[in-house]
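Next up: a single chain in structure tokens, the form predicted on its own.
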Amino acid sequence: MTTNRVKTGIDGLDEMLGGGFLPQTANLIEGAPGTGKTTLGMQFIYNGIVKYNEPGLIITFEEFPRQYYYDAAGLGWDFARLEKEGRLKIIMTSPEVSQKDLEDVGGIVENLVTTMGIRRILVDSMTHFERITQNQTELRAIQYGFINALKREGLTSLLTKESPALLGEAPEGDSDLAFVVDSYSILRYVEIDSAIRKAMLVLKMRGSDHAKDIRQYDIDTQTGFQLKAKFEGQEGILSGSPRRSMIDAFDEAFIK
């Protein structure tokens, strides 16, 4: 079904995502660094300004305003220009203040969403909630208290999260925040035949079917995150150290 969608207008990922995500959710991309998380967020603001007339705001916690606009005029999006016209607002604040900002009645995002009409938000990074507490447990309520926060104010959110698994598997219990979100996306660095690729899986999207295939992807120069078509004929993607299929691996040997 892919009526009442936020689409985020990445050929594939929408129909990765059943026609895209559901309208005020929570959405959560998490992966190493580099494997290109800022950049689907970003691509997630810009395509619902310009593609679906719906004003955004990226609140960040480790860059300013202007390294957006420079990584976006660098893919052809004007960011500059979108806040001058006040389609876009670009925040660098703290996890604490911004946790204040939307307990508060009358706070910056509440204010946002009343005169600029903001819709979609990009959080990056949630990973700097952790330096709060290091109770697992209040870490959590935080999280969702945050989360909750964003919903209250109509708000679809796409937020990042660093993994520390450059190849394979995250450690364990290393992904709490997914049991708080709607949908939990994971981008992986993956070794094959010698040479690195990207791989892109949907884990869970609450209220949805969603696609269970692995798919590769690139970040293009020109257009940002491009992505492609599945794995085809390999095992242990999520592993870091992909292996022929025990079927693709017969068909070379008996049948080509």
The other form holds:
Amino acid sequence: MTTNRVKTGIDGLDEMLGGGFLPQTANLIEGAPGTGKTTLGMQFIYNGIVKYNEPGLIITFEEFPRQYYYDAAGLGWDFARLEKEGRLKIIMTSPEVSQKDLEDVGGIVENLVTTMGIRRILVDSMTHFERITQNQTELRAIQYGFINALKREGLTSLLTKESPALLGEAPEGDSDLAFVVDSYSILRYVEIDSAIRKAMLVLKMRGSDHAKDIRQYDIDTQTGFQLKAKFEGQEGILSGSPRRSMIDAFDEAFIK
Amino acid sequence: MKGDPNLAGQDDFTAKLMNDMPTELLDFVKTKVNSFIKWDLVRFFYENPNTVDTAENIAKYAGRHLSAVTPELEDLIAGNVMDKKIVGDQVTYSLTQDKAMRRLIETFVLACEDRHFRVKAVYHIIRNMQ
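Next, give the form predicted in complex with its partner chain, keeping in mind that what was shown is the form predicted on its own.
Starting with the chain above, the whole complex follows.
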């Protein structure tokens, strides 16, 4: 097993991932709107550039690049400067064009890998591939081809996917993509004591051990994605409406 | 009206006033960004400089009809403002990689922050459309 890791540079997350993502793998982050998928992805790219000297590429299928510059600037990350320095590229395109580009010799991504030495890529979001075809088998083949092409280019990718479920588990069969990728993490809203908190769980990581606990996190306006302690004394967190564990309830009722 | 010497004089004065901008920008407005759709497209690609997409998707981003956007994109390609590339079976459009042209586009967009410049640019576009 390789010990070489592609670190996210986010405190606590690399530990959850057994040291970081494995090189040249596709890593899916799925979550509801506002859970911080894009922020996490931007941080993966930004830290790659400034902490590990690995140029990055962001392919967006929905948000305009100017929104990334704006959001990144709010977190103190100067994406425009990094682009000028040739260490970052933010490309807006469509899944159809992106898919064909990766099949082409001398395509845009291939050229950027060669000229800029791109090592990391954020694809935001894979959900948009669903507009290419309604046929699930065909969609899976397209996604598989796309992910393999990224690996061929030697890229470690972070792929985002929208989950339709705001609270609780996503509908069954919604995450076919989870079978195709190398690692699969979910971001969820959780309601505790009449307040919404956010939870992260790494569900799958091929070829590596990873943390199994469900961790709290926040999106800090100064520092971005901040992983916190795991949920203590709660059960059924992924249902979106956890309850106190039996032991905690017993303690609360008879001991405290 | 054409025969009215006073109005003719006024037209000359207006034209002179509206031409009062740096030569390269005047040429850019008259020959490259000579429609409102082109103006929108140039602004969009300036703000999102690495966009590579089909005319259909660019039309969606610009909030315009494909039939209106496609000929304007072709004009911008002819004017060296944009590039066209075939990716697989898709025709894609992107901002030119020409550094001098990119600088000119930036100069134009920044100049548009000034209301007086915008008025002059609008004047030339309307003149071109007539």
